[in-house]
Structures are given as C-alpha cells and as structure tokens.
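What follows is one chain in structure tokens, specifically the form predicted on its own.
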Amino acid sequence: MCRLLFSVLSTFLGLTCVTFFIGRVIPIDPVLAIVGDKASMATYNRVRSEIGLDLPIPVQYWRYLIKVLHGDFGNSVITSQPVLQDLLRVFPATLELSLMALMIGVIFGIPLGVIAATHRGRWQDQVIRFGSLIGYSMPVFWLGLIGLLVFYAKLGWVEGPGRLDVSYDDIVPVVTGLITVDSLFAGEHEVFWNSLGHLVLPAAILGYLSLAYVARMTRSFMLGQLKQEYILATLAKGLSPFRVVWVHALGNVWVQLVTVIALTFGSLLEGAVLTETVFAWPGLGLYMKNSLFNADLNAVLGGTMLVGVVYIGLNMLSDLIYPLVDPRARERR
C-alpha cells in the first residue's frame, strides 16, 4: 500500500510539473487573453504581476501546486467562472459517453478476441482481425461524419448532434449529471429515450474503436494461454473445450484485461475531443477545444489536469481489482 501511495504521489507531482511547464512553453500569452491586445503596457504589466508571472519559475510552480491541491485552476476567460466549476459541469457528459463506449468495447471486444484466438488462421479470425484493423486505424472524425450522414440524415435511425433536444432542456433535475440516469430517476421516459437517441451514435463510434483495441489485445493474450501445458492437461482430463477456453484460459488473462480496460477508458476520455466536436457533444473534449481556440490557458490546463488525475485513479483502481481476479496477487500482498 505504501508503494502504491508513493507511486500515486510521484505521478501526481510529475503531472503537475508537465502541465505547469506546458503552460509556460505553448505560444499563448495568458495576460493578453485577459486584457486583450489593445490594453496599455501599464495595464499589461499590472495584470502580469497580479497573476504572478513576474515571479521566479520555482515560486510560480509552488504557487501553482498549492492552488491545484485546493482545486483552484483559476477562472475561465470564456465563461468568467472558476475552471473547476466548468469542469464539473461538462465532465459528466464525457463520462456518460465514455462509459457507454467502454461497455460496447468490453461486451463485444472480449468475446470476439476469444473467438479469433480459438479459430486462429481461419475465416473467423481473419474477419475479426480485419474489422479490428479498420476500427483501430480509421479516423474517428471521418467515422462520425459518415455515421451522421447515413444513420441520421438518410435513415433517421438516431437523433442528431447534441446531447438532448432543445424542447427537453431543464426538464430533468441534475443529480448525477448523466442525463440517461437522471431522467430515469425523475421518471421522465421521453427525456430518457431522446437522450439515448443522441447518445447511441457517438457512443457506437467510440465503442467501435475501443472494441477493436480490446479484441486485438484479448486475442493476443488468449493465444499465449492456449499454448500453455495446462490447457492440454485439462482437455486430457475430459473437460469440455468450451469450459477450458472460457473459464480457465480466459480467467488467466483477466489481470492483463483489467489493465487494457482501464487504459481504454482513459483513452476514451482523452480522445473524445474529435467525437464531441463532430457531434456537438457538450463535454470535456468540446470544452477544451473551444478553450484552446480562444487562448483560455487556465481551462486547457485544468482539463489536462483532470484527464491526468483520471488516469491516476484508473491505475489505482486497477491495482485494487487485481487481487479480485487473480488469487496470486492476494498472496503477494
């Protein structure tokens, strides 16, 4: 446990160092973003002094670290509100989208990976590998545009861009920030189905990308397990091939799969920028994109820090889950 805490703290300090120095090297002047390019030099110097940019770099980093530990990322230039408040407002939309995409990736990716491994070299394996290759290498914005053109504009199977129709805004009280969950809690079934109609296409696009990665990694792990001697031993004892593959072999790769799933979830949160832009999804990715285009440095660094903290949390969660799926991990502890 002490080693885990030390790893988390050192990673967090490294994250703050990276975000701090990114804010100092990117070609965005935070003072100009506040005062505008028509402000006098006296005003420029006064604001620069107020935000501490005239201090030595180590002092600036120390002040930045203290503020981050207190949840203070400064104010957004766009909204004039605390960045933390903006992040708490937009993050649930990204979380809802990423969770749905992760469910698609895990529910379909793991079985497809197992099937590909057990049918290595045959047509099932070739089809799954080809589909995974397309999903892993296809640009997400292109898939999003094609999906909108086909399933929304042509077929009308899904709702359009956005998270909810305007007519349903402010009907459901915010509890979790996840509209599909809050609408069910409130008993607003029309809002639920409308939000689900908006969610299904972007989640399917992101889910296809995560499915491709999970399926490839599952296939690789399973191929390694199917070569082990215990597989032949269990088959020789008369156990059914189905039980050998889906219980014994798959059970021995869950530790690696937990890591893959955690990294996939983190990448979904991080990589939702293009998807949210294409689908006008009001989440963290769209917020950071708009902030970057408007030179809102506090918002960009705050969003970057949030994604980094999520990665740290996912790694901690993975370490806690390992003993649940692998008895050997409990013995080592």
Partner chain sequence: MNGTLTWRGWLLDPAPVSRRQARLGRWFRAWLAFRRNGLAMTGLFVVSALVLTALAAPLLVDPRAAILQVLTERLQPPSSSHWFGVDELGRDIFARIVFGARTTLIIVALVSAIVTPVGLGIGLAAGYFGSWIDAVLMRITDIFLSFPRLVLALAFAAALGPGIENAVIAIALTTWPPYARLARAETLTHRRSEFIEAAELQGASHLRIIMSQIMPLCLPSVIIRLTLDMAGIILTAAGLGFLGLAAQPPAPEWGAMVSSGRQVLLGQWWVSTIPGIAIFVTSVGFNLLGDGLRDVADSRSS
The other form holds:
Amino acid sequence: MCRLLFSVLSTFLGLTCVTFFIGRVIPIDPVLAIVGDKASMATYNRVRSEIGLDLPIPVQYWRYLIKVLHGDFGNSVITSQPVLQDLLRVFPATLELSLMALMIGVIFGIPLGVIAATHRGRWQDQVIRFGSLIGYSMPVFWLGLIGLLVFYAKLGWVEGPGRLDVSYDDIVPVVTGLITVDSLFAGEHEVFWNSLGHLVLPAAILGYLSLAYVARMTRSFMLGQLKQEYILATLAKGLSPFRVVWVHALGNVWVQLVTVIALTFGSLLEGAVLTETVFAWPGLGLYMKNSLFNADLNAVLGGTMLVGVVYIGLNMLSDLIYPLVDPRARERR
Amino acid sequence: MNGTLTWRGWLLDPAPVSRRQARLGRWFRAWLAFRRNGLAMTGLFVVSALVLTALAAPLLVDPRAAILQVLTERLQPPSSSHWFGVDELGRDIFARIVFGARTTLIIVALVSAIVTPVGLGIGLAAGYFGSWIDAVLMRITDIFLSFPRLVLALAFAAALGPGIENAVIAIALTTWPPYARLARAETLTHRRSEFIEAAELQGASHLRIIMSQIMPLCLPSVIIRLTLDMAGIILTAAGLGFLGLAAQPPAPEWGAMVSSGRQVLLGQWWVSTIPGIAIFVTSVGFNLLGDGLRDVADSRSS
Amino acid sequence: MSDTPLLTLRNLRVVYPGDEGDLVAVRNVSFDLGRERLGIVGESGSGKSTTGRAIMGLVAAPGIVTADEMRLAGKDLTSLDERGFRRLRGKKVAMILQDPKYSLDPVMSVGQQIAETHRCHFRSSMNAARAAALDMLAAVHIRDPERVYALYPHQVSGGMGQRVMIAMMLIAGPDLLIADEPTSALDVTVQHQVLAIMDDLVRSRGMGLILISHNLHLVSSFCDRVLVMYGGRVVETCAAGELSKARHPYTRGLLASLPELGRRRAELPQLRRDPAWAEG
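Could you please show the structure of the form predicted in complex with the partner chain, as a counterpart to the form predicted on its own just displayed?
All chains and molecules follow, beginning with the one already shown.
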C-alpha cells in the first residue's frame, strides 16, 4: 500500500515537472503576450514580477504545483473560461467513446486471443493473428476516414461526424455526460438511437485497434499458461479441454490481463485525439487539438495533465484489482 | 555450385575452428531459421523496399515533382502519367509518396539514434551499479513510462512548435523508457557472471566492462525491440503529421497528405487513401520483420 | 492378483517426428500390471514419464503413440479417441505429478480443485462435491479439512500440497494411479509420510500403482516389482526384493553407483552407458 502511494505520488510529481517544464520552454514570452511589444521596460518588469517569473525556478514550480492541486490550470484563451471547467465539459465525450471501444476490445479480443492460442499454428490462429496484425499496423485516423467514406457516405449505415444530429441537441439533460446513458434514463429513445448511430463507427474503429492488442497479448499469455504443469494435472483429472482452457488457463491469464486492459484504456484515450479529429467528436482530443493550433498553452497543458492523471489512476486501479484475481497478491497487503 | 556447398558446410560446421567462423555460423543459422518464415521475409522485403525507395528517391522521380504545383492538372485520378493521381494542389502523388518515404525514414532513424543510446545508457548504468543509482534511474523511467505517449508528444509539439525535429524529440522522449528497462534486465542477468568477475579481476574499468562486455549482450534484444517499435513510431509520427505537427508544407509527409485529402475525400478518394496505404504497408512490414526477428531470437534462447 | 490384468501394454511406442529424423521416446515397451505396485526406474530421458503419459492419452501434440495392445481394465485404449480418454482420466486412471507448487492451479482454492474432479465425474451438486472433498482431505491425513479447503496452493507446504494432489486424483476412485516422481520435489522429512499415505490408500482401495522415479532405493522399498528403463526401452524386470540379483549391466551400474551408509568409498563408480542397450 505504501509502495503504491509512493509510486502514485512520484509519478504525479514527475508529471507536473514535465508540464511545468513544457510551460517554461515555450518560445513565446508570456510577459510579452500580455503587455504587447510596445510596452516600456518598467511595465514589462512589473508584469513579470506580477506573474512570478522573476522568482527562482523551484519557487515557481512550487507555486505551480499548489495551483494544479487546487485544480487551477489557468484560463483558456479561446473559451476564456477556466481550463478545468472546459476539461470537465469535454471529457465525458471522450470517456463515452473510449469506454465503448474498450468494451469491444475486451469482449472480442480476449476470446479471440484464447482461440488463437488453443489452435496454435492452425488456420484459426493464422486468421486471428493476421487480423490483429492489421489492427495494430493501422493508422487510426486513416481508417476513420475510410470508415466515414464507406459506411456513412456510400452505404449510409451509420450517422456522420459529431455526437448527435443538430436537431437532437440539448434535448437530454446532462447527468453523466454520456449521451447514450443520459438519453436512456431520460426515456428519449430517438435521441438514444441517434447518438448510438454516431458512436458506433468511431467506437468500432478504436475498438478494433484495442481488440488487436488485447487479442495479441491474450494469445501470448495463454501460450505461456498452457505450457504449465497444472494444465497437465487438470487434464489428468478428466476435465474437458473447454474447462481447462476457459476456467483454469484463462483464470491465470486474467492476472496478467488486468494491466493490459488498463494500458489499453490509456492508449484509447490517446487514440481518441486522432479519432476525434476525424469524427469531429467534441471530446478532450478535439479540444486539445484546437487549443494547440490557437497557441492556447494552458488548455493543452491542462489536457495533458488530465490524461496523465487518468493514466496514474488506471495504474493505481490495476494495482488494486490485482489481488482480486490473484490470491498470491492478497497476502502482501 | 561446389563453392556454395563448401561455404555452407564451413558456416554450419558444428565444430568451428575460429571465433569468426563460430560467429558467422551463428548468424547464418539464424538467417536460415528466419528465411523459413514467409511472413518475416515479406516484412524484410517491405522494409528493404522502403529503404531503397528513400535512398533512390531522386533517381525514381524528378525531385521537383514532389512539390511542383500544376494547377491545371489538380485532382486527376490515377493514370499512366500520374500513377497515384494528383492532389488538390496539382502535385503528383506518386512523387510525394516516394519522397515521403524519406521523411518517414529520417524520423525513424533519428528516433532510433536518440532512443538506443539513452535507453541503453540508463539501463546499463542502473543494472550495473545497482543500489540508489538503480532506484533513482528506474523511478524516473517508470514516471516516463506511465505518461501518455501521443498526448505528451502533442504537448511538446505545442511548446516547441511544429516541425520534424520537434516531432522526433517528442516521440523519442516517450519511447526510451522500455529500452532502459530492457537493458537493465539484461544487465542484471549478466552482472554476476564469472566472465564479468574475471574482467573486474583483470582491472578493467567499469566503463570498459560495460562497453565491451555487457553492452554487446544487450544489443540484440534492444534491436529486436526497436524493430517491433518501429511501426508504433511510424504511426505516432504519421499521427502527428496528420494533426499538422510534424513536417510543414510543402514537404511531403504521409500523415499530412492523408489530412490534406480529407476535404476531397468524397469525390477524389485517392488523395487521402494512397498515403494511408503507404503508412499501413510500412508499419505492417516493420511488424512482420520484428515478429520474425523475435521468433528467431526466442527459438535460439530456448 | 486377479486373472485379467488391470493394465496390459504390448509394444508401446511413442515417436516425436522432427526435422532431423524422428525421436523415439519409448521403444516397444511391454508389461502387465495387476493390482500391484510397479516401480519404473531410469534416468531422465529414459522414457519413463512418457510411458505414464501414453497410458493416460496425454502425450502432447506432435507425439505419436502406437501399440499392438493397450488395455486398461479390459478397455482397449488403442482405439480410444480424446473424448473416450477423458472419461477414463480421473475415473479409471489418475496421475500425480512431481511438484505440487506447479501442478496445482494457483488461482483456485485447493478444496475447489478437489471438488472439481468429483463434480466432473459424478455430476454432483456443489454441496455433495464439497463434502466429498472434505472427506478426501481427511483421508490424506489433513487435520483441519475445513480450513485447508479454502487455502490456495501457495499457502500450503510441499508435503500438504502433494497430499492435496493425491486427494484430487483419488476422489473419483480410479483403479490405477500413476505417480510420476511424486516425492522428488519434497523435503526428505515428508517424503516418507506422503508415500505412506499414498501407499495406504492404494492398498485399502485395491488399486494398481505405477511409481515412476529415478530413485532406485525408493522404488525397491515401496514396490512389488521393478522395471528398469534405458533409452526408451525396458532393459530389466524383476521383483523388488531380488534387485540385487539383477543381471543387466545397466541395472548393475545403477546399483553400484548408490552410496551406502556404513561403507566408506573414495569415489562412486561412474555409470557406464552403452547405446546398444537401447537398440537391443
């Protein structure tokens, strides 16, 4: 427990160090940005000390850290609102997309990985390996474009970019921020189906990428477990291969998969930056991208911080879930 | 015929007489195992094709064609004069793909050139010296390891400004930690070996032992890992390019080419699709090559 | 010993096809087994474990098993498919592996693993299987079955783990038990205890036992009969008590290289091996 806390804290401090450093090396002079280049030297110096740039670096970092801990990431230049408020507004969209993708990745990826491992070298294995190779070799933004072209523009099977058709905007009150969930609870079935139609393509594309990774890892973990002695013992007891594979071997693979799933979710948040750009999905990724091109550094760094904190949270979560699937890890706490 | 047979016999001799023969024989056996793997050979072919294309780019197409805008020909579909069609600014897409291979290769090469020494250096130092040096270095590694890669690259690009150099720095910063881990693990397995002790007793300096004894043992696994990571690096680079953070126009970069074709995707599919296929094929190639190399290494160690 | 033997093997062969020629792991092994205790000794790679696995139909994928005759309790094993073998495993023939640390599923409680065998063969309810497993734990001399039932493999000692393994394998009442080096991973102090428990159960249930080991002493003191294997072939069969009269040079070599208490020898003689024995 103590170890976990130490690792979480040091990672968080490291994260703030990096964002602080990025904020310092930016070539734009923040003072100049405020006072303009026609200001006198006196004004310049006054503003400089007002925003604390004349203080020693450690003191500046300390001030920055205190601000971050209070959730103060500064104001966004574009929306002129506190960055934190912006982040909380856009994050649910990203969460909805990546959760859906994760579900696809886990629900399909794990069984496919198991099947590939149990049919090692046979056609099932070849097909699954090939399918996942394509998945993790695919540029996600390009797949998104092709998906839009085929399934939206040509076939019309799914809805287009965005989270909802304009006509459905603002019908459902925001509770969780996940439109599919909110609309179901509000009983707005039409909105639900529309939002699902918008969600399905980007989620399927992101889900395919995570599926590829999950299947690949599951396969290699399963191959490792199937070599173990206890597999022979369960077979010698007379259990069916089905039970040996899906209960005993997979039961041990879960231990390793917990970390993989946490990592996958993290990488989905990243994949969301590109996917959201393609699908005009109003989430964190699109927000960061737009901020980036408007030199809105506070917003970019705030977004980085948020994703970093989610990463740390995921690592912590997988450390906490670990003992639930591995009895050997239970004693250590 | 007879000559090749004796060469083969010399290489596969189970009792080599010189160290050179033993080493070459080992490489040759690895190559034989690798050659049996059809997919890995496909990967090798794709990667070689990429390297050759990048090197011979000026011979394959007129260097000016990659940025030359012929507005009268804009958005022409693929034809015998423009194999891959023409983009929205009237540039020949084939020429841009060929020169884009250079951009991709430069990024990959620069990232490798940064990541390998940094990862090896940190990992070797941590594994060799142990104690607090190890603790501190590995803590730093873990911190960087738990960072979101693309997002951090994005933040760096935001601070440093867009451009290939900055994209390379951003990618390298988020790529090195696994190499440090790998090098540390390899070092630890050899650290207490007798040949290291022997070198220590002979009075070899730490630096000498690390460079001449331990590093050569770490290199193969680092190289394999690098090959496996190449696809990821290419995809990240293309992603940054797509967002407009890597190469700046008019320089040809595959990710940026996909992005610029978005506006005309419905009417002129080839503008976006073809550079996307180039990215995809390259990354498949590196993945196949990496998988093949790893399989050979695994079968040799087991 | 009854008239029809429990197990009959005639010319059992196990071959692993390979790039550089086939590897013959077991060559023409033949023996009959009644409700007795048979020991198989040999060094590693002599094919003793593979013989045991072939009887259970557990030779892994590229391996090919052939035999002129292979019968277990009157049932022909040569014509049996995987499904048929599955019905036999645990119910008619069971196997104990070397190290309980690796041969028990680490993420399932030991009690559940024992009950699982019961449920699999008798389609019993959760409660019935649990009760049977608790009885079985008591039968292998575990003092507090209720407590041990809920333990995980990493929480039990080697000796207890091996007793759990015995319970898990005997709960469905097999006729034949194949014990593959059952005590070589255990502390010397508990080796005999575990063997005694196993022996007691095998006798009281009237089962047959094949004890596979590299330990000649152990086998000769525990078994009725001893088979000596070398290079995949049975080179000698004799009654355990008459081992000292063994004629084959390999067996004599094995005997000669055993250290003895009360006799001081400067050097143990080296075991001489002759490839012709495997061809012979």
